[in-house]
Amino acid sequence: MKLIFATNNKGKLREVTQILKPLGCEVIGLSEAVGELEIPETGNTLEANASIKASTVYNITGLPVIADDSGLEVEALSGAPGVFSARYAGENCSYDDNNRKIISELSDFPIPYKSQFKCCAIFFDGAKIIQALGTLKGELILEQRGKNGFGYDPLFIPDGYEKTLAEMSAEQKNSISHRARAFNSLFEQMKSEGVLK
């Protein structure tokens, strides 16, 4: 089955392609499917943003689409940055900008910095919409460690581990990540509903 993944994020595309490879799905990114397209993330929840992306790309292509939105929720920051995780330090900010901002904000709070990554994954084919959630609990540290992954990965240590997500191999991260949990759950639902054979 060929699926368009409604993302311009190369890190996400690489992760999801690896996660779905064993299921025999061919995943193509947004730029390959429709060229350059920026989809405004105007929703107030991860679910709303994932749905906006999926329906926008389906309406352009008429092909089955998967989409996701994910965010980091930090207990000390009352759940921030949450839905604003990708642009926490402002529009067009870099991963480093976001990481520096969150380090600065957390330095006034006592450790541990309990946090969780959440991901909402959606499938949409014009007739059927299927949705799944994935969560990865852990805590943040105030120095970046590791060169793998992207986003807040260099600051996030999952519960039960001593490495940050950025210090793990792609295979190890993809076996436990919030995105892997969301997409594995999504594809189980797609199989049970007959969308995937």
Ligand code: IMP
Second form
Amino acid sequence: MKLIFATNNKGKLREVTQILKPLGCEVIGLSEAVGELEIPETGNTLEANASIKASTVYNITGLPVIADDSGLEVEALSGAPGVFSARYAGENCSYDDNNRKIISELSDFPIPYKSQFKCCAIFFDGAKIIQALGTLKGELILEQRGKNGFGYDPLFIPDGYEKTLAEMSAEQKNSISHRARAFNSLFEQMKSEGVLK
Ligand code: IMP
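Condition change, the form predicted on its own to the form predicted together with the ligand:
Entire complex below, previous chain first.
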């Protein structure tokens, strides 16, 4: 089955392509499917933003779409940056800008810096909407470690591990990540609803 993944984020595209390969799904990124397209994330929740991305791209292509919205919630920051994770340090900021902002804000708080990644994954084909959530709990550290992954990965150590997500291989991150959990659960539901044979 061919699915358009409504994302411009190369890190996410790499991860989801790898997660869905064993399920026999071909994942096509947004730029390949429709060219340049920025979808405004105007929702206040991960669910709302994932749904905006999926319906926008379905309305343009008429093809089955998967989309996600994800973010990091930090307990000491009352759940921030949450739905604003991508632009925490401002519009057009880099991953490094976001990481430096979190480090500076957390330095006033005592350890541990309990946090969780959340991902809402959605499938939409014009008739059916299927939705799933995935969570990964862990702690942040105040120095960046590792070069793999993307976003806040160099600061995040999952519970039960010593390495940051950016020090893990792609396979290891994909075996535990919030995104893998959300998409694996989405695909289980797609199978049981007969969308995916
Ligand atoms: P969005 O889902 O495109 O709105 O943005 C999600 C943002 O959350 C990313 O730009 C990252 O900053 C952060 N994020 C989401 N998932 C991950 C992950 O797996 N690792 C690190 N950062 C992530």
